[in-house]
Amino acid sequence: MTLLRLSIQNFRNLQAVDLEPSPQVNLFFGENGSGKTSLLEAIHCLTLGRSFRSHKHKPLIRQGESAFTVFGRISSSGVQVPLGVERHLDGQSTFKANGVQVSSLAELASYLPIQVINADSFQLLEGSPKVRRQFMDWLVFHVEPQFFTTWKGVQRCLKHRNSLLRRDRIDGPELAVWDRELARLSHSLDQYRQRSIEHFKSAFLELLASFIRLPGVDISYQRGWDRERDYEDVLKTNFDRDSQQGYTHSGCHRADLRITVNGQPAAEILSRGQQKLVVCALKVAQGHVFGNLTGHQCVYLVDDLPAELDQVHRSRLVDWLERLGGQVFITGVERDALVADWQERPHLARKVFHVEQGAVKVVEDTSSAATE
């Protein structure tokens, strides 16, 4: 997949931008506040309909103003297809691919994968088992074509059986009904998550030794539920407790991936330029597996990437964003630091960028030279 047209009106400080990038390598340079992570968070909300640093789309209007559109044009297996989004104060939100209003985010998704690196992106190692969950189901929900439709199945019978839990008096009978069912739905979710695992696992472990030298770096699925037992049969034993505290313990819905080093949690184990390198080779796992798996490949936004890494790993991991072949959009303070890791390629059609108050302008285009 990639992005042919980008075109952004009134999201935060962009008044109005319209560029056609580069089928490979997009640099953005330019001083904090000038809007580089907003041209990011624009592109994140044309395939996911909000931005990656918040829920929330009130923020994300230019102030004075009562909504933003962002359009764009991706090209997929030679095929071109527009895709819309706009968002107003009053909650109105409109999202479109190809001229036709989608039905859910999760089409909307499935038009145009993104992977974000990022300072957040730390939170796979610090924060809690919901943003592993978030970081496993992206790959999950891209290979399995009915993980989305089952993982709905699990939310809903979780309202329904957490609804009933907190009844006074429990219907057994109806109560029965949504344990078989939930059973079912997180038996096939789990065999999703686990299929999908065992191809990003082997692809983890050897990018990271050949990003790093970590001893005793570990990655394992937890589903959720203990894996001796059925299902079913863990609801039923859990059920006082459940009925008492008014909601499922265990389940998919409590899916984790536990990365360790010498069986310790690898954020208490790992410095914090460890952490970076950890976290930098589970983005770029996901996305080889992906394209492995779908013969497509995902879209890059990476967010000030000299201040992330050092020059000899960030060396590397350009090396990996040109091995997977996709589009990357990376920013950048410093113009002569963000694009030095990329001359040593004039193989690859680049474009660069500088952005000013909410301006945005080419300021060198190798992209014919490069495809020529």
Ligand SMILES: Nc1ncnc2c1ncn2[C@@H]1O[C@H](COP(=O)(O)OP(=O)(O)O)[C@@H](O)[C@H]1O
Contents of the next structure:
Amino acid sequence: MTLLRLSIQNFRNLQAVDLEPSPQVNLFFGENGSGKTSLLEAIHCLTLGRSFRSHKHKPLIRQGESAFTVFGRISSSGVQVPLGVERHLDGQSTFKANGVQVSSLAELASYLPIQVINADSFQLLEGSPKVRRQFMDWLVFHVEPQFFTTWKGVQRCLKHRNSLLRRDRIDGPELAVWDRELARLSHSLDQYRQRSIEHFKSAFLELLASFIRLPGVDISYQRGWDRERDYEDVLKTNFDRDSQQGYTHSGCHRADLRITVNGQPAAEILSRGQQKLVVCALKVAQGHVFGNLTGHQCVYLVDDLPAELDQVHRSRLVDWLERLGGQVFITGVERDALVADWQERPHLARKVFHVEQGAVKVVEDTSSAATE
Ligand SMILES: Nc1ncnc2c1ncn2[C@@H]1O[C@H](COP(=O)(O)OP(=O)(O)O)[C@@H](O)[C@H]1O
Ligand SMILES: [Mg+2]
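In place of the form predicted on its own, the structure of the form predicted together with this ligand is requested.
Let's see the whole complex now, leading with the same chain.
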């Protein structure tokens, strides 16, 4: 899946940007505050409806303007699909694919799967389980067709169950109905996650080993309740505690991906630099498994790469990205550092863009030479 055309209006400091990205490598350089991260955010908004920096859309609208628009034309299995997102200050939003309003943001997300690597990615190891659940569910969402409806069903059941638990007098039979439905859906969700993680784990460990010598690293999926026990049974056992506190303690909403080194949490053992490499391996492994299972490639947005990794590891990450074969958008302040990582790869179609005060222009284009 490739972004062939990107057109942005009034998004942060980007007043009017119109690009035809290379289907392979796109490098954006420019001084701090020029609009590089904003450009990646705009791509993210195009397929997810929101930025990776903020869940709010108002800060994304250029000051003094009432709305932003991002338009893109993507290609997937030889078919071109126009996508468009428009968000207004008053909260009104339009999300379109093929000229038609999409029914949900999940539908939009399926058109152009995106992976982001930026400074926040390093939260993956030290952040809350929610960050890792979202990470794991990205893959499950894209490879298990029933995942999203099941996930929504689980959320609905949990909401009902929690509101019943908060009542003064709990209606036992009604709670039992929700428990049964919650257990049925949670079982399916757990199966989807387990299947994806199985594929993911071996890809991750293999990639990591090719990146850095780090013995003892392991990754394990925790489903959110005792793996030896039936979930409905767990709900019954936990009833007193759940009703005292007014929420459901165990379940898929508490699932986690434990990343450890010799049994200890990776975040407590590894150096900052090692953590970054582990996170890069996690992100690339997802793209790899996604590619194997779907036959498509996801798009990588890598923000300020030279600031995050040293030259040796940057070059290794670039190797991985090249092997994945998908489209990449990478930013950095210095042109030379950014381009140097790709210099030895003349066979790749590369475009280099200069970002200056919200304007973006192509300064180098090897895409026609590379594809000749
Ligand atoms: N809503 C907005 N309207 C106008 N400018 C904005 C808005 N939000 C952020 N900016 C400005 O956009 C500029 C670009 O930011 P950013 O994309 O983070 O730059 P870079 O990644 O190149 O360092 C910053 O100077 C920031 O102050
Ligand atoms: Mg930036």
